[in-house]
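To begin, one chain is listed below as structure tokens, in the form predicted on its own.
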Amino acid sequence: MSNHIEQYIKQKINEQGCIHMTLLDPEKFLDLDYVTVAKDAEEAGTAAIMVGGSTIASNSELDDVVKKIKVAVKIPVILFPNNLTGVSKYADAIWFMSLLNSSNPYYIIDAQALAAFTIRKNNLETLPMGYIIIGNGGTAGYVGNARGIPLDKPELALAYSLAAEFLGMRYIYLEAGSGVKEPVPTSMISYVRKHITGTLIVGGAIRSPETARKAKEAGAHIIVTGNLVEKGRVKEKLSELIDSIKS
């Protein structure tokens, strides 16, 4: 199975220190708006387009979205699956993720097992990720039955992160959740980063260049924003945010 997307991510991080990825949830866009948003995000300097969401219910819908985005941009399109319906053979890669602090084994390993044959059959590149909900986690936390890590307990976030690494996962995602008020605390980001060797991803409630810069300075390798691109002025807002983590 190819690993060219993983090599691309590593190269970008080596060059820039911290990179940005844009998360698009197709169900939050009407008509072809997500295509325009993807193009604007690419022009603003985002490193990849992540496609997924907490409530996607149709493989055919996802296939259609991924194909249209890939025609519009040259950067990688990476799946961010919420369920079995989050898998599309047309993407460049898939975050093969386990919601480690879910109380439901379905989101820890069962969904992954059910999707594994489809992923192998379609030769999708897999990016193994330990996905950890911080705080209440918004929609992702609710849908995934997560026992959110308290914002003032960085040692718990580290415990799950180390467990993920020991299981062979090369990416750790600290997720505050969509639409929440508080991002992952910088103290938690720096504490986890200090003790892990993998790639640290941070997302949720990152709406300003200042918040993104603080996450980068705390040690994030990849910063993900989603809600920010759902409210217009995409290129302008993302350019400011991406410039803040490149400077």
Given for the second form:
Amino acid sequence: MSNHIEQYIKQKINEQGCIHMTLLDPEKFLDLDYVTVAKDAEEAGTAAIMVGGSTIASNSELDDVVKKIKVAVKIPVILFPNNLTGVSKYADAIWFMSLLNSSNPYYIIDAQALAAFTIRKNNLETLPMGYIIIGNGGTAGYVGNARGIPLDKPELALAYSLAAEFLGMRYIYLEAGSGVKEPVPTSMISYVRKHITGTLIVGGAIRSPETARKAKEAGAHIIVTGNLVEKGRVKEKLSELIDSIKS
Ligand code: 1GP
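Having gone through the form predicted on its own, I am curious about the other one (the form predicted together with ligand 1GP); can you provide its structure?
Full complex below, order starting with the chain above.
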């Protein structure tokens, strides 16, 4: 299996320290043109387009979305699956993620096992990720039956992050949840970053350049934003945010 996307991510982080990825949730784009949004995000300097959401229910629709985005942009398209329906052979790679603090084994390993043959058959590059819900986690926390890590318990976030690394996962995602009020606390980001060796991804409620800059300064390697691009002025808002994590 190729590791082109992993190499690309590594190189970008080496060059820039902290990179940005744009999450497109096709379910939220019923009235919006996600192809234009993806193009604008690429022009603003985002490193990759992530496609996914907590309630995607149709593989064929997802295939269609991924194909259209692939035609429109040169940057990688990486799946961010919620379930079996989040897998598409047309993407460049898939975050092969386990919702580590779910109370339902389906989201920890069963969905992954059910998707494994399809992924192998289609030679989709897998990026092994420990996905950890912080706080209530919004829709991802609810749908994934997560026992969210309390915002004031960085040591618990670190315990799950280290366990993920010991299991061989090279990416750790601290997820506050899309559209929630509070992002992952910077004290938690810096505590986890200090003690892990892998790549740290942070997302959820990052809507301003200031919040993004603080997450970067706390040690995030990858900052994911989703909501921000669902409300227009994509190029302008993302350019400002991406500039703030470059400087
Ligand atoms: C959700 O972390 C991502 O999985 C993005 O969150 O939509 O709040 O930017 P937002």
